[in-house]
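Here's a solo chain for you in structure tokens, the form predicted on its own.
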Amino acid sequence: MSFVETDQLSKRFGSFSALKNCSLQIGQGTIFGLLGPNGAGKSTLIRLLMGFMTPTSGRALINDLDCHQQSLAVRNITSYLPGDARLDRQYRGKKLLQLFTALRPDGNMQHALEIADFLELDISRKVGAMSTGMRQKLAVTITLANDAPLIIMDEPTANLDPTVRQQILGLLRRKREEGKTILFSSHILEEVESISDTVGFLRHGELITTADLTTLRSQHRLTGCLPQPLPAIPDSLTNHLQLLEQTGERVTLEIKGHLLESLEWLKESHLSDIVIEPTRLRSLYEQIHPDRRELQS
């Protein structure tokens, strides 16, 4: 069952297309990771879902509510962390938690205090005296301290060290266990891969593909040495074995399921020095962005 759905959703600013014909579905109680470099359209998609922008064409639905025409109802069931969250620097952290939890009927101050303690956040400080990382932890705490069925977070781990990133990912896993639906954007492949059920790749405003992580984890990349061209792959394996590259004696293949059957044929092909690794998001990303070998982190 889809909790979030877009159909040919587009947003143009003059002649510039920030989002082009984006169609996706996010299942209820799942985590959807939105990947792409800066300028790919991640924030535009999120702002359209929140009703902050009017789509040029297409539509978006959250729990069957139209994100543009019923934006207030959408926000009532959504907890949102913007990518540029700005908090009043004159308030102390605890006061802000009190204010924000009181704004929502499902806000929970006790839960906010538990999250702040878990993240080792000193909420007695004024926001103006907090570091960038501390302010980000405070913003995350505010976003998660309620019972909204949908959580949308734009770059939630920005400006945080690896330990705190993992803590926040753990909090999101806990929310998924409670049945919440989560959409979050990032440009860090590893954290998206570690937590998402499904990922979507945006490039220049286009949703290039979506990938199911369970399916992706069943795929493998194999490299080895072969002094002659690889023999033709038999018909029985063409759906499971693909030659990605052969440079000199170095051969790279992708195996989709049927690992043992593929290995038996490759053994007969005299492939040596074989290395097998699970297919990762990075290999899929490199196919989509061949000119960029890795994302910035």
Second form
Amino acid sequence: MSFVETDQLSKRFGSFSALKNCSLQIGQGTIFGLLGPNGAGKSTLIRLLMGFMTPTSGRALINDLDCHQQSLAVRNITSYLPGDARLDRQYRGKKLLQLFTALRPDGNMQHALEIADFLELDISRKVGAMSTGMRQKLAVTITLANDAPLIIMDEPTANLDPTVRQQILGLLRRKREEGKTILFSSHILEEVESISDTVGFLRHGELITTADLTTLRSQHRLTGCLPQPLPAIPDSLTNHLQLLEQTGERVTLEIKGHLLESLEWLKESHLSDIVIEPTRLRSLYEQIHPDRRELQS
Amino acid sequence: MKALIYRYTLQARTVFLTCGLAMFGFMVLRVWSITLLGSEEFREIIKHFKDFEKFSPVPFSSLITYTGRVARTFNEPIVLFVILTWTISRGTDTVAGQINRGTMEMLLGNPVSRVRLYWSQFLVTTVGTFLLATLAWLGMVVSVHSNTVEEVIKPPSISIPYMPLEIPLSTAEPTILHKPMSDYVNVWHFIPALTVIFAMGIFVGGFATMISSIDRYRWRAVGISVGFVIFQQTLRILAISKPEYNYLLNFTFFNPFDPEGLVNVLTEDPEQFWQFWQYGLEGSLRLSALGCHSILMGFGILCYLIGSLVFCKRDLPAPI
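Structure of the form predicted together with its partner chain, please, following the form predicted on its own?
Below is the whole assembly, all chains and molecules, this chain first.
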């Protein structure tokens, strides 16, 4: 059952298409990672889901509520962290937590204090005197200090050190265990890979593909040397084996499911210097964004 | 809504306290300064400026009374400046300010409707404006009740008709009496000054808020609002400078913003006070209390409504 659903969702700003015919489904109780370079349309998609903008065409639903027409009801069941979360600088951290928890019927100050403590955040400081990372931690605390069934976070780990990143990913995992649905965007493939159930790839405003990471984790990439062209893959293996690339003597193949059957055929194909590694999100990303191989964390 | 009002009150308190202190302090001092110059001396000074009477919203005959001079304090540039500072700063913060700071998105990520957010700001701005207007009045009340004025009782004299001569009938020195200012000034007569300042605040606040709803940069919303006020003042000056430009008074909010005129009509001709129009000198028609308040508040509320409609329909731009 889809908790979040978009149908041919598009947003244009004048002649510029920020999002084109985006259709996706996010299941309840799952973590959906949204990937794409800057300007791919991630924030536009998220902001359309939050009802901040009117879609040019198509529609978005959260728990069967129209994100634009029923924006208030949607935000009642959604907790949101903007990509560039800015907070009123004149307050102390604790005061700001109180102000934000008071805005939500499910806001929980005690929970907020626990999260702040877990993230080792000094909430007695004025926001204006906090570092960028501390402010981000405070914004994350505000976002997670409630019981909303959907959490949308636009680059939640931006500006944070690796330790805090891991702490936040841990908090998100815990939220999933509580049955919450999570949609988050990130540039960091490893963190998306480590916690997501499904990922979606956006490029130039288009949702190129979505991938189930459980399936992806059972895939492997094999590279090896072969002086002659690779023989035709037998019909019995076409569902498991796919030739990705053959350049000169170098061959790259993708193996889905169990390795054994494919390896026996490859052995007969006189492939040498074989290296097998699990297919990572990075390789999928590189297929979708061949021009952005250098975009790695 | 309570949480939002609390939030905006906290945000606004520093500006409010500063404005409030300035308003109260200025009115106390300004009314005190009236006592430094007796009515007779003031009459002597003002008769040299007879040519400028057309720039005065009330006849000079009213201006030389203590009531007229106290009423004048409500139309001082400082009073106007304080109210404009408050209303423009709060009004432009409503939408453009929060978008500009980037805090709007974080706020609207919560179950807060745009309508509630908008009208919460309206409430804080409006209550603040009313309190500032009240502080102006209270400053005047405190000063009137704590100051004394000199009354000079000249010895009896006779005037010779058609000659600028006055012959004293006694060689005694004039008697100077110190009387409480409150003997000459009824503070309740200045309630129309308070309410018209409030009404003007509603108008300027509404205009600034409307501009803020359209724009995403606060500095630009402030610039447009201040420019509008200057333009309106220019229209007023032009309108009263030459009779042929008199019609321009219909296009400036400084025409219905007339605290001196309203205090004057309440004291001189109370029957006309609650009418929309009043008949002035030489049968001219001018706005009375109902007209001044209705126009200022009506246009102010209209601006607020337009702003609300625009804000609820517009796309929320990403933080700058």
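Take the two forms, superpose them, and find the largest set of C-alpha atoms that agree within 1.5 Å; that set is the rigid core. Numbering follows the first chain given and starts at 1. Predicted model only: the values in this text are computed from it and were never measured.
Relative to the superposed core, Thr54 shifts its CA atom by less than 2 Å between these two forms. When the rigid core is held fixed, the Cα atom of Gln246 travels 2 angstroms or more between these two forms.
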